[in-house]
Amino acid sequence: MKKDYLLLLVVALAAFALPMILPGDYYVEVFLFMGINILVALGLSLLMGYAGQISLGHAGFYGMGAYISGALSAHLGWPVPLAALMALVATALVAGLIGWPTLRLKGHYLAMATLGLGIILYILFVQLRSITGGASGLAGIQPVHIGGFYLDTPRRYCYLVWALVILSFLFSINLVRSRTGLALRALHYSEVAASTLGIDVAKYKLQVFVFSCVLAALGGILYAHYITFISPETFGFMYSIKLVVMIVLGGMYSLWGALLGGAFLSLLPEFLHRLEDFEVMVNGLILLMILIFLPGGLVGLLQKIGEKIRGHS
């Protein structure tokens, strides 16, 4: 729909303008990490919202991208683009090998399998000390640079992050409008019905799973080369849960739910940090109320507001 491309253009313009007008580096960094969260959530939105496949282990692939790219640049001195490309390829291969048997499971069994996968990857991040630095973390990761031009400030790096977010959204919009997108919707509602229509259910489930994991790895790469230091805690189970909450909160059945949910959960702690000991409780209460009273997520709320406005006009 043309509306999606128009919205994406508005997002692109906002992403270009905000780093220049935000008052300080701290707020630019918040916007930068928001973009990374949205990028990872976008892949999970395709997997859960369109293909109907549950994943509770996406933090593992987020960490895989970060550690592979970070280790290649820190230990072997690989250029960042080459290290990032290798990390994406390795993640795609691992996701394909793991996804082929795992995606044969359904419902709670699939959720438990992906949960176990995320935990296994987390354990590897901790135990492979010679590569990952173990619990102490991996330092010495190279920052992104083009020749002598380093993207070593929040504003410079923010443009790289959001450029990749916009490109990923553009690709995803075209994907869901294609025959592949129609196939994903079909298998979401009924895999049996989809297979009777000649849709190769296993192939499409595996393809969207791999693409979703690659987007998670890309987010990890961006995170690692900005911070230049990573530790396993960042890629634990709670981040996987946070990603699921993002897309449910934003609206699972729309790509824009990933953007709204990612933006909301990235900004919410900035408003609640003054509550100190009550921050976690208020955070949970706000999310609970939204999930109860807005089953369609923030996207559903905006659609209802739009319908009322059109009804009164």
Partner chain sequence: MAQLVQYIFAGLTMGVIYALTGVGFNLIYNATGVINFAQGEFVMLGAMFLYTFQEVLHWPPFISLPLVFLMGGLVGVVFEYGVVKPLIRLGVITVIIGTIGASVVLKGGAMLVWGKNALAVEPLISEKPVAFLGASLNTQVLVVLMVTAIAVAIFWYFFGFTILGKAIQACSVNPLAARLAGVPVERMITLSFCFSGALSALAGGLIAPITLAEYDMGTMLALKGFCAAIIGGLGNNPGAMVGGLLLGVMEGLSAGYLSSGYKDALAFLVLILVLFWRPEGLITRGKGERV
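Next up, can you give the form predicted in complex with the partner chain of this protein, since the form predicted on its own came first?
Here we give the lone chain, stripped of any partners or molecules.
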């Protein structure tokens, strides 16, 4: 566990240094969006790796954060922190409402329920024209500022995003070590055994699910207030799939999988510009190949390599 904190320190230093080293705003912006992806992926990683549940609607929660906070600031002129808080609370409530009935049941009902919710939210983003601007998008979202200091350059905003990424990782590492984390690990081995020990399986799963959705919403809020213009496509089903690919690629059973997978998949489009139409299929193929040939993901691969090196020396 000490290793986790050490790693986090390394990541924090890298996140502090990179925006200064990277040449030009374009690369800083790529790094910024990478941070947002990792933030959303981290929540999903907790849900998939520790609660053993899948969400196929995280793009919807990401969108909820973006649209609620964005609409409140664009239409009603709410200050950003207040709008953001409102978005987080609303997302937590909706997540609770979906999670409560589905997580009480054994099996994988949550996956289908979140798939449905994702679709419904997408429909709402398109249909509620007076609030969301419909298919043509919502403009006029206020940028973030502290007093008179505006975080409107990629470099400044990058620090805000990555500060939140680091904080979320810190919180998640602690969560995994806490009573909740231990309970989740217990029910990972045997749900029945865990519940006979008096562990309220459903409650812990629900807590992780809600937290994971709140992280997704936070990602959406950060996205909305940076871009200041949002439209529904960003929050469609494909993004939910991409998040699942990030987790599986990085490694499902470690929080660091979210970091590696998120980083990898954020950079991939930079290299595969010409792919466009193939991108959908490539995502699916990555997912299948990793599951079949590298079930531990990149983290698992690194661990194996590490063990080999130690074994030889």
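Numbering follows the first chain given and starts at 1. Note that this is a predicted model, so its numbers are computed, not measured. Heads up, when I say rigid core I mean the largest set of C-alphas that superpose within 1.5 Å between the two forms.
Rigid-core frame, C-alpha of residue 144, shift of 2 angstroms or more between the two forms: No, the C-alpha position differs by under 2 Å between the two forms.
Can we say the CA of residue 289 moves by at least 2 Å between the two forms when the core is superposed? It does shift by 2 Å or more.
Residue 89: after superposing the rigid core, is there a C-alpha shift of 2 Å or more between the two forms? Comparing the forms between the two forms, which are aligned on their rigid core, residue 89 does not shift its C-alpha by 2 Å or more.
Upon rigid core superposition, what is the positional shift of the Cα of residue 108 between the two forms, expressed in Å to one decimal? Rounded to one decimal, the shift is 4.9 Å.
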